[in-house]
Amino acid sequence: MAEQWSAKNPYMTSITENYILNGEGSRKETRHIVFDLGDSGLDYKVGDALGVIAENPPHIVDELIEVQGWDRDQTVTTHKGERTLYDALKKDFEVHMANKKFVKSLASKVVSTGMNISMAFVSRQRNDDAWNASDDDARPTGLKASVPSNDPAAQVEAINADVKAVEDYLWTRDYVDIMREFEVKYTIEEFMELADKLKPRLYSIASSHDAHPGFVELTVGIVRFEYNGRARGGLCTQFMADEINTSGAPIGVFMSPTKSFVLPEDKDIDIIMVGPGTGIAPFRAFMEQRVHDGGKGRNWLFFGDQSASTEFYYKDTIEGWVDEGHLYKFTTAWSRDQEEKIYVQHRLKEHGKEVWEWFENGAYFYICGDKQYMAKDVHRALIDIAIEHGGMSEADATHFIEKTMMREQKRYLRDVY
């Protein structure tokens, strides 16, 4: 029965729990969200992901219809069938963020005034903490882009002349912003041809099915920000947190099994887990499974975020694992709790001698979280540990980490996004 559920045919369920994990005063909003698997027959193993079918925020759909002067009740036909325009824009297309095809289409819509323009973009800035949004569409407020609009046609030409210029322009603008900026109108058919189809979002599962039979649980960073005086954010995170919440309203889900991000078959093998921020999700599942299975393998968890007072997710559970001896070692990296910024890669190197001993003893190494910065820094830390404590050259250390552990032995496994 479970095989029938997929991205195209999701199991319609409800959210039974949806609560904030952060302490008072946190700059983040991280939630624990629980889905009822009901009579779906769906099963999962730790390391798998849950696919969630989201819808666009109602206010974005309303603004889009208003700025274009469309009839929300008009019947249209999309790849999902016949429905009202409102439902099509809410459920079938990614309308909360614009795409490159749309920006290119502006060339046929704007008229030149013959005036010269200049371009002024401010480059993106990295948040000094690994940004742990769980959505692929989230946008930080740190970037601002300003393009004088003296000559719309020349402006569009300049934006489209460079790939990075298009990316920077899109970083802070959605369809409504662009339509207002250039005062352009599209037919419904034109827009649906340009807009991307709405895609499901995948989230690392934060529970063991053995520990929570009939349910699947997530750890989700809710992304919210404001730009041009309008509320924005992650499509699926806001849908789960706000529109569905625990209202009982239906939400579609399906399982996305992993083939590689799995626990060792031998339950007596040691594991090291590195999961800052929402990267803790699969390791909560791993620990629940390891406790359930009762093996002799030692478990070492590296976790961190901005502050222990506001981002210590699952604190009572983790401390319980430590007290009961299930978690052999628990190492934290709170970046804002002291003057010097401390991250998980720093803690790994501080414990480099013991990490290397675990590697020599056959331990598996897992990492989950930010792909762009954190994962790269942790990877570099492992190479440095192999050099310092394994007595290897740069080349040999790189070969050991990237080929021996990752590819040949498959005991360095990553779930990064």
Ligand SMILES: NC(=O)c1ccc[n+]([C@@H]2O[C@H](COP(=O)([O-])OP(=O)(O)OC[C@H]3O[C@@H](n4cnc5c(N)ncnc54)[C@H](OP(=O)(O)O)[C@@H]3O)[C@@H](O)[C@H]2O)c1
Contents of the next structure:
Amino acid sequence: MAEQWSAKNPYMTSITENYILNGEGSRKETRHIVFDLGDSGLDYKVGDALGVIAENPPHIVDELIEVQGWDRDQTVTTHKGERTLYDALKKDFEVHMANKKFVKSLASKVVSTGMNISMAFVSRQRNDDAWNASDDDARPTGLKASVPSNDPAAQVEAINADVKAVEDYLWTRDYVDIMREFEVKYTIEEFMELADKLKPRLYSIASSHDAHPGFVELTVGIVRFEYNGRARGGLCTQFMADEINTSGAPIGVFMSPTKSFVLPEDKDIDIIMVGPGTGIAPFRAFMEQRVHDGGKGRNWLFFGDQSASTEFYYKDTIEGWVDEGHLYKFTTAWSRDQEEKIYVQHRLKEHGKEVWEWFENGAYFYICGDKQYMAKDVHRALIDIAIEHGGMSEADATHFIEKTMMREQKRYLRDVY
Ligand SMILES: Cc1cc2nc3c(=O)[nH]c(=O)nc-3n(C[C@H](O)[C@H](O)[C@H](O)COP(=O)(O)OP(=O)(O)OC[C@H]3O[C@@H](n4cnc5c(N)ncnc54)[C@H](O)[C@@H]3O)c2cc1C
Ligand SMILES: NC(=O)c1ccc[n+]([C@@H]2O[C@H](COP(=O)([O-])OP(=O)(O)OC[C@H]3O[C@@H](n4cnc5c(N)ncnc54)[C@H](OP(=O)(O)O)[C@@H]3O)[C@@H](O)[C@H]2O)c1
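Can you give me the structure for the form predicted together with the ligand, which would complement the form predicted alone we have just seen?
Shown next: the complete complex, the earlier chain at its head.
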């Protein structure tokens, strides 16, 4: 029965708990969200991810229909079947962010006035604070709105001239912004041909099914930002935060099982888990499973985020595991609680001697969270530890971490995004 649920045929369920994990004054909105698995027959193991099917924010769909002068009740046929235009835009396409194909299509919509233009591109500054709705000063600047309106055709050509320019342009504008900027009209068919089909989002499961039978739990960082005076953000995170409350509103889910990000079969093997930010999710699940299974393997968790006062997710649970001896070691890295940044890789290196002893003793090493920066820096820290405490050359240390531990022994495992 459980096999019938998939991205194409999700199990429609409801959320039973949905609350913010951050303390007051946090720059972030990270939520703990619990889904009821009801009569689905769905099962999961720790390390698996949950697929979630979301919808576009209603205000964006309304604005899009309004700016194009479309009829929201018109019946249209999409890849999902027949429905009203409103439903099609809300559920079947990613209309919360514009795509490159659409920017290219502007060339056939705008008319040249034959006038010269001057354009000022300013690279967006991707700053980690870009994720934070409350951090106005730190937002990416995007392509400054200094594109003069004298020749739309030349403007479109300049934007489409190189990939970076298109990306910068799209960083601060969605369909509504672009349609307003160039005063262009599309037929519904033209638009549906250009827009991306709505895709599910994956989330690392933060619970063990043995500890929470019939439920699946997530730790979700909500994406919000604002450009051109309009509230915008991530499709799925906003949907879960703003539209799906605990009143029983339906939401589609499916399981995305992992083959590799799994606990050691031997419960007596030690594990080291590194999961800053929302990277904590699978390790809450791992700990619940290890407590349930009751092996002799020791557990060491590295966790951190901006501040202990506002981002200490699952504090009581974690401290309970420490007090009860389930968590042998708990090492924190609060990046903004002092002048200099302290990250998990700094803590790993500080504890390098002991980390190396655990490796020599056969420990598994797990990492979850940011792929772009954190995972790379932690990877480097592991190589440095092998050099310093394993007495290896750079080449041997790299070989040990990347080939021996990761590929051959499969005890360096990653869930990064
Ligand atoms: C295996 C896996 C596990 C994951 N586990 C988790 C998890 O446990 N918890 C979790 O929170 N996430 C997790 N993610 C990430 C998650 O899948 C989504 O990518 C994330 O929640 C954002 O989805 P969204 O639909 O809200 O945003 P989207 O609609 O996909 O938008 C995100 C995009 O918005 C753009 N963007 C972001 N900020 C700005 C800004 N300020 N200005 C302009 N553009 C901006 C960026 O292009 C970004 O890629 C996981 C991903 C994978 C692949
Ligand atoms: N797809 C999306 O739209 C979306 C939304 C939210 C988050 N994310 C991404 O999801 C991942 C997790 O986000 P999150 O908010 O849970 O946590 P996060 O942004 O990864 O932050 C967690 C902690 O990691 C620190 N950090 C920053 N750079 C680091 C580095 N190079 N090495 C080690 N630690 C570093 C942060 O410090 P400082 O902040 O003090 O630098 C913070 O203390 C990240 O990839 C984040 O960019 C994506």
